[in-house]
Amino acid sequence: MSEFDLIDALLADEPPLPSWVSMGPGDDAAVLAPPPDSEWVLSTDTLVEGRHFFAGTPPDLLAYRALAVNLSDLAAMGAAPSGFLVALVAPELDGAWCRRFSAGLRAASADSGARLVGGNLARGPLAVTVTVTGTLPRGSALLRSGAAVGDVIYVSGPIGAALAARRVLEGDAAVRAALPGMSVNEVPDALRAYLLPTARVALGAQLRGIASACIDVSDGLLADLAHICDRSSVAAQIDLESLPVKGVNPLEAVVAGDDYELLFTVPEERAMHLPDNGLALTAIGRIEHGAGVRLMAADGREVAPAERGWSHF
């Protein structure tokens, strides 16, 4: 197939698009009309074969992997999606591998909003670079830099599934070996958190205004609550028996990273509007003066993990 044809397969199925792209696939570049009063917010992300994702991950999961990490970061900045843009390169690819790629884009902006709106395709090393644009109401955006002493810190859900479900991957032959036949509807709870991350795209626009900063889990709680740290020149204490945790020991799993819950901080006259939507919010310490975090075991004693987090280099 020409490289327009396999363009086509992606676009087979999807709808017409909204009133606010101007300018679709098909041209140079899309044309996006932003709200009045509003802010664009973007962010991209590449998702390489055997760094990023497992070889032999089927295209659908792929692609709802790589897209769903993105709309990860429009929620922390509580942003509503509205575009995205994906460059993928493949050394072959064809028109059933395609379609199947398109509907996993599908599955993971479902309940988002956010629309196929450009891309490009190259052959090379299989890796998926998604590019997406959000909005949200001038100058509400949530920041890393807004948290302040006394601040409690709270997470979104439980962290530690996603390295859970990947050790199943790695330690499992039988698993490994069934996973290019699985499909989105497919995949066994154990290996959900990992392959199919939630974007917490609603609860980042309900903590605007409620939020004093925030940022998604992925590169391991202790790190992303330390960016937080160091942009808003405070430190942190967690309390380490408060911790949400699912599927490893709590040292593994503030470091695990891949969760993609949301952390954040509130002032404590502001918990009360905390939205009630179903998930745990959970509070897990608070913000104090000085810098770094303290990860504090239920007798006093600070405890210090192996590792601090995730890191590409």
The other form holds:
Number of protein chains: 2
Amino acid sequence: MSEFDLIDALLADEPPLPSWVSMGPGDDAAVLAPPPDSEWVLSTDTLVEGRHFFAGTPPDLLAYRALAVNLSDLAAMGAAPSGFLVALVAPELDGAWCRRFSAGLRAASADSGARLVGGNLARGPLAVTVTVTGTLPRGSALLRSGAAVGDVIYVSGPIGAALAARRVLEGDAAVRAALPGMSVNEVPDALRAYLLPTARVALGAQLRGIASACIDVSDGLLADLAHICDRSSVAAQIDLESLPVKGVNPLEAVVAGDDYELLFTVPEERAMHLPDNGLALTAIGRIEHGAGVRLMAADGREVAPAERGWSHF
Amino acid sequence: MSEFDLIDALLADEPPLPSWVSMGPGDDAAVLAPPPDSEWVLSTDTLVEGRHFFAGTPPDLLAYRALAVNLSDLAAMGAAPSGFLVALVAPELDGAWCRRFSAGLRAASADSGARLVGGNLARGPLAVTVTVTGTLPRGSALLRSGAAVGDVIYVSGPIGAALAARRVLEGDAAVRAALPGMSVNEVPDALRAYLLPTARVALGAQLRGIASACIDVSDGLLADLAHICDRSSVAAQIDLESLPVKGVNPLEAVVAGDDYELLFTVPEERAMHLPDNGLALTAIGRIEHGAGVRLMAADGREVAPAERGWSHF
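The form predicted alone done, now the form predicted in complex with a further copy of the same chain:
Below is the whole assembly, all chains and molecules, this chain first.
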């Protein structure tokens, strides 16, 4: 198939573009019309076969995850997703693969507002780079730098579940053998946290004006909290017992990556404004004077995590 | 080196960000403040080692080319570049490599207005995906779909030069052996058209309100003109003799890719408004009724090109 036939296959089932997409796929570039008084938020992330996803991952699952991890970055800024571009590098492609890939994109973007507006195809070792863009009312971005002493630290859901799912995939050859036959709707629950992470897009937007700092848990909770502390020139203390954990032990969970929950700080007087949206927002610690992150056991002693967090490079 | 040390090396020599970058590298996403009443233009392109650039290409040349081909897409829309994101996949990186890479980005973006606002590092086979963003006054994008019967077809400079340069690199082992030692300022003239293409950014913006359709010559002049014809529901006739060609014969030049000149159509009554900016804007043919692109020799006979245009996939 030619490049243009493949692009047609990728776009075959796309619904009509919304009015704020002045030009979608098919010209030299996409053109978006932002709402007045908005800022534009941009992020990009690459998934490489064998490093960020297992060989044999079916195209819809690959697409889903590639888009979700990017939407998570928008969520962490409090931005409303608008469009995304997909730069797909693959050794070869056919129409069926492309159709499944775009189905995965649609599944990951459902209800998020994000629409496929452009991209690029190139031949090479399988890797997917998604670039997402979203909008924010001017000056309302949730930065890493706004945490202040006394703020309460929250996480939007359990951590460790993605690591647990990755361990199933790594340790069970039968599960890996079944992976190519899975589709987005058929992924076993034990694998969903890793294969189909949920970007907390609605929560991110709800946290504007409430959270003082925000990040998504992609590198591991301790490492990501350390980013907030560095940028905010503060320290953090985490109560290990309060931490919502799933599938692994707490000292592993705090250094596990890929959870894509939001980790955010809230001044105490604004905690009553936190949204009631079905997510279990859990207070896990406090921002303090100083630098670095301390992990405290129930008996008040500081404990060390299992190992260092995930490095994307 | 850690991911964060590498990012520091990439950003080490960057000048301060302009006021319209509300948040540059270092948070979950970049935040840009667009001018009022603007639209946002987005494009992405990947260069893969061995396919879009030669193994051994030094990091500054790689970065230059990866950004230039993306800026060319903005130019073809008439957009003013604002920011770009770099998703870099590499088997390994060190600080010196990153510093040279970012020097190449600065060289390619000089005077364009584009600033590095974010990106991603991942380990894997060498490939660079750049995503560029720019702004346009609302409704002023130069689309492929605006060409009308009678419009004059222009190209902004000679075509074929990139193919000629690629042939030198492909055919001369000594040149290829010297490639890793070249820097942006030391590339021999014979290789510049391929290694260091110039995005026609200033021209693109000047053509707003003048050109009826525009595209950049990345796939080959015939293929790119066919895109304009398809989207505009018109035909085109090219006078082979009028074509500015460099380094190859005209029938090869029309199917050579990678020239990154702008190819655009202008209603006759607006031709007097074409900018006098030092570029040799050359009229090469006419838009006509019908479909497809015809190539005419001086004796009035239709001629066939040498081969099909470059496919990026």
